[in-house]
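A single chain comes next, written as structure tokens; it is the form predicted alone.
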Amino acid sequence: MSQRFQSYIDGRWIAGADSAADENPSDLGSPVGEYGSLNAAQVNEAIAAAAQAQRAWGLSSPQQRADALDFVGSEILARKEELGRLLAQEEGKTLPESIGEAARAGQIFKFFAGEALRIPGEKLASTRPGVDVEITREPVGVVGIIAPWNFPLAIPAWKIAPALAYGNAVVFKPAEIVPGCAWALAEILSRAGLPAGVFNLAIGSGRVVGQALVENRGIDALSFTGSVPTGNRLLKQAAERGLKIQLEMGGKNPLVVLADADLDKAVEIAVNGAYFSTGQRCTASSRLIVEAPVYDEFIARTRKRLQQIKVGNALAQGVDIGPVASRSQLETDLSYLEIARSEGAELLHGGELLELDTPGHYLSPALIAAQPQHRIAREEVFGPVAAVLRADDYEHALALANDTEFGLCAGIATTSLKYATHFKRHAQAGMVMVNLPTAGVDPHVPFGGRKASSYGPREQGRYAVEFYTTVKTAYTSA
């Protein structure tokens, strides 16, 4: 192991209290490196440093913030192949997807460099003569960021960049299985001209680092992306002390395929949305709802397409799907396949462990014919697993699409403007895609869902200002 990934506190690199291997899910015999985990005292030190540094950073010029973020974005873009390779090794995403994610992270920093110069405000006339009213936005203070492992560059970018752009300080906790990407991002930020303490990287367990971020009163706001159980627990803890919180917690996203759809295009949309990135996307099309007249043909064409999918080492050329990111996630995927069988769902394709040239967490993409009540059709699996459901007609398909506790994305494949328009209005989701995969969003527009998928203001784009700032109204008498 040639690389040790350290935390970054108050402008200093910190080794952490212990060490663990950073696994390569494509080749279990060749770890990416090792990392150290912070203890509670070190996390609290990071929070204190952020609180101290934020006072001046919150009053810094917009140009200073814009220059720092532009530097970060430019370096990420210049090094996207190198960073993409690290991401592919560490998370298991194919190399082209990983390079694309690195580029997206760079673009996000570039976008918020511009937003730092466009912080909105208003000047209004008062109802009282001789009184002026100014409405301004100010930073909330110290932002705790808890990011998941499935997009280890892009998701941290779309949280860290707006936090810094609007004058906040940051304490960032990455997922434990992707410390290398977090370290690489922190290393670039450490050279961006930020005052010591404005940005801090805290590598460690949720039990230690995450708990400190929600309990320590030096944290003014918390942005979390992860599982529903963890998000709900954080929400309860945040409510007890009035902590501003933003949650993104997954989905069970429907893709409706109507009988009038271009079926070849619909199959490509379904396979891309359900299985690319190994299905490890909260926006994945994990429920394929197909209108009865084309149900059998859709399944036949999808099975044929899945036979062409190549699963392999994330760094290998020609690979469509890399390994599952971790042993624990692989076990979850396999357990849901067994649950599906036990409940009477039919495995139509895949779901098999694969032995390849290098030992890794390889699973062939699984397609399962299910009923709406089956757990495989209701609970998020977060792997290369999709359930297909039969719908009698459009109205039935829409009802099935909305029959879920989640509401992140919803998609429809159709050539009908009537049904596309109706679906966009009536799908109970924060994002709707027409003739596009549900997985695949732009970084300059709002991201977020409804129901159990999200809580709090939207992420990304100009809407990020709602979470990372607080509004002040000032009255002045002449």
The other form holds:
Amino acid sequence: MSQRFQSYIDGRWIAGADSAADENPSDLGSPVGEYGSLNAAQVNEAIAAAAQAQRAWGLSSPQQRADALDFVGSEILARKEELGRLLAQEEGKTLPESIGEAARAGQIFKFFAGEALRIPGEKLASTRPGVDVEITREPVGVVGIIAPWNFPLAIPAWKIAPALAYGNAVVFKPAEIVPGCAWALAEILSRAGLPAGVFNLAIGSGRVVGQALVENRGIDALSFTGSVPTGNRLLKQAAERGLKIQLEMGGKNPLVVLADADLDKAVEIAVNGAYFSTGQRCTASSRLIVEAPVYDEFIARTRKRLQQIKVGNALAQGVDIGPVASRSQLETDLSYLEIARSEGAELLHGGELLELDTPGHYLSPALIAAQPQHRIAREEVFGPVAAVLRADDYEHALALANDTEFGLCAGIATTSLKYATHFKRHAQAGMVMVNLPTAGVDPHVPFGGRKASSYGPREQGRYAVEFYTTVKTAYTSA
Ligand code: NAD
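Please give the corresponding structure for the form predicted in complex with nicotinamide-adenine-dinucleotide, as opposed to the form predicted alone shown earlier.
Time for the whole complex; same chain goes first.
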């Protein structure tokens, strides 16, 4: 019998009403398991349990919170191969990438285990004689967490770990197509010594579970990662009721390749950033902006490199790129290839559906020569599809890089200190990479973007304290 991935409310496992298959995009005939969705009443029950449990958890000793998070981090790290296998089956990332993501999730829990013991505060002299001023950070309360499917262990980890470290209770809603990873994480958290109700998992649709999280006034803060349309809709709803909200959304991240770059290195950076993890990274370099003198050579070398890339079953050895994660994402990818064609952009490589030994959503990496106004060069596809643009010189390349509604990550390949320094200063993005792929970040430093890509305080590292705590200023006269 296939495994059923359940929700977790107030310390109890809840099966959910209906039953849906948890698909394996590398092998559509062999689902990973099945899951049931919660209804709105059950989500409200989870929020009420969280609110009840948070009162004591918010006053618990930092050591208790550190120990719980350390337990979770240690177990994830010890089981990273097994958890990585589940992730690869469910999301379609290659096994090495999936094991790497599991390890990262473990490291994040370990990092915030330490942060639980280092909650910052300040003590200042008042402007009034004989008065002290203390600035302390307190938990926000109950945090709703809504996550996407593309990093089904790491993104939940970088939201759940700081939420718990700073004394909040959590109701976590994963994306529909990755209930297995969410369940595996919840199963570890259920044995970490957290009081019942402090952590809750609510599996189900955005329409029902996600909406209940934004509408229920028991939620004190909402952390969302996903697409721009969903994020903007949540932002409006949050504004109406004054809900603290943090949004991490899409990107159309530029990688500028200058004529002075080490071209082989630039090609490797571009291929990694644009296509690895099947291009399904919010930080993927889906716009390659190449300076005219090396444009033709860059394309020739990139095409050659793409011919060596192996697309295949996420669990198979030697595979560079797994399948697209779902049928609906594959349909989006194919529709953008059609839009590119109809607007006059030129397909230089790939973009073909592949039939392999196991039936899956396999698409060969697509490279498209585009003009800046083409939709393929402006809108996020979220698949193994990159547009390449020609730039006259560095200034033109920088202008093209910034000519986007998004602002998550921007990269440059160059050997020039002058241009690297200028680009770091002038790229309109939350993160900048010099001679590195736009995708691939460290877990202990802030993560996030500008413009339409992000809203609210940064995630990860010590900067996470901003969202997951609220500041209190206390005055004392002796
Ligand atoms: P999505 O917006 O479709 O879904 C994200 C989450 O929101 C899911 O859990 C979904 O069920 C939920 N949801 C959907 N409708 C909802 C509603 N009406 N109310 C409440 N919740 C709702 O995004 P996705 O397809 O899962 O993820 C892909 C997107 O995520 C891409 O745009 C990608 O760039 C973005 N992303 C951003 C980052 C980042 O940190 N900036 C990281 C990873 C992914």
